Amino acid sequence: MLGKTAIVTGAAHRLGRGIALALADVGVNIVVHYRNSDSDAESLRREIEEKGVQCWKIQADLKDEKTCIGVIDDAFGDAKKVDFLINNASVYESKDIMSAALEDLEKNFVVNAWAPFFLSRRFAAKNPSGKIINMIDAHIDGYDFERFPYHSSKEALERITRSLALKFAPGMTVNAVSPGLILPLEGKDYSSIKSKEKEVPLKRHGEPENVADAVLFLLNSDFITGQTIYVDGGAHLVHMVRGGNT
């Protein structure tokens, strides 16, 4: 891993930040993509460079082809070579199945499914021997009627992961990581997820480090592709329905 370079989308905070720092800890240079959080991205850049690796920032709203092309092309322009793409950026909104409008579906699918798909194609064209990891969600094995557009878009990303793994073989690996109960919602503390721990077979929440470990494992492997690793304490083994009557 030493001396490699990774693009991490949505890296300025939360899981993206944890993944970027974990990669930097093992000597990977980081391209920090962010949308609005410039101060957080700059703070992360300084922290990463203090670890003795290089770091660049790229600001972009992943809503159209032009900006997605810019993320990949600018990253290769800055770093010269990029080895890994971590598609972490996403939108996460409460829109239930009965009230979700077309614009809600469009917004979620564009950022959560289409953008990773397009970024991956552009990345593969630049480095057909690289590695891609898509961040999905452990709840894709269940049903989420409270966040239906989000849940549907992550299901689509899981299918995209498998399709690209086959299409980009044999030179490239494409895998996914599906976090479960890891962090509370923004603005909430860990007490807000305490009651949900009983739904997890291991009866506790995970840590961002657990997710980063799965990412590192997949990046270190040359013979795993098209797979999804669940980092959820076994929650995907339970039939999960959120916001429904079942």
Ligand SMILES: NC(=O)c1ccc[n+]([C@@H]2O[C@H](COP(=O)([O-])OP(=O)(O)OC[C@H]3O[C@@H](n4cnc5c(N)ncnc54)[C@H](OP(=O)(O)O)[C@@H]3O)[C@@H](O)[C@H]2O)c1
Given for the second form:
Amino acid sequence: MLGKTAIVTGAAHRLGRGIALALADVGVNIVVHYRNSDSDAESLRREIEEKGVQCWKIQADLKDEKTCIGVIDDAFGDAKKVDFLINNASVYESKDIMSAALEDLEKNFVVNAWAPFFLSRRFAAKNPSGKIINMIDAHIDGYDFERFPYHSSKEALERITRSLALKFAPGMTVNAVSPGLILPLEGKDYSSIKSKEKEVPLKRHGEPENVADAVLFLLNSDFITGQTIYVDGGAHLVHMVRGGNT
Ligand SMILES: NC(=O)c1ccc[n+]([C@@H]2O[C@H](COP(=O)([O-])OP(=O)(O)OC[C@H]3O[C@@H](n4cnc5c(N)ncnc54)[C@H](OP(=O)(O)O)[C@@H]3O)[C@@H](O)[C@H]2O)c1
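Switch from the form predicted on its own to the form predicted in complex with the ligand and give that structure.
Below, the chain from earlier opens the complete complex, with every other chain and molecule after it.
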């Protein structure tokens, strides 16, 4: 890990921040991608550099192929070589399956599925021996009628993960981490997820460090590709149905 470089998308706070800090702790230089959270990205950049590794910031709205190509090219321009791509940035909105409009589906698919796809393709062109991790969601094994555009875009990302793992072999590995109940929604505290803990077989929420551990494990492996690790206390075993009538 020492001396390698990783791009972490949507890294300014929450899980992305935790992953970036965990990688920096083991000597990985970090390219912090962010969209709106400039001051959080800047304080993360300083915190990472205090750990003795290099850190660069790249601002971009991952809204199309061109901006994704720009992020990868800028990262290689700054860091010269990039070894890891962590596709973490995400849209997470409530949109019911019966009322979601085309623009809701587009917004979720663009950021959650197609941005990782375009970022990965450009990354593979620049470093055919790199490693990619996609952040999915443990709920993809169940149903989520309350956040249907989000849920279906993450399902697409799971297929993209396996497709690119095969396409980019033998030089690269492409894997995924699917978090379950880890953080409350932005702006809410842990009391807001307390009632959901009873749905988790291990009866508690996880920590960002648990997610970062899985990312590190996959980046350390040379012989795992096309896999998804669930960091969810067993929640995917329950096949939850959110907002359903069953
Ligand atoms: N938190 C959990 O418990 C949990 C559970 C299951 C799965 N996950 C998955 O784990 C990952 C991290 O979760 P999180 O809750 O930490 O994520 P988050 O806070 O919802 O989003 C991470 C970042 O994505 C960026 N982003 C959103 N739209 C963007 C766009 N159009 N272009 C560029 N960046 C954009 C935002 O950056 P700016 O702030 O800079 O705008 C945001 O800070 C996500 O992929 C999520 O689906 C998380």
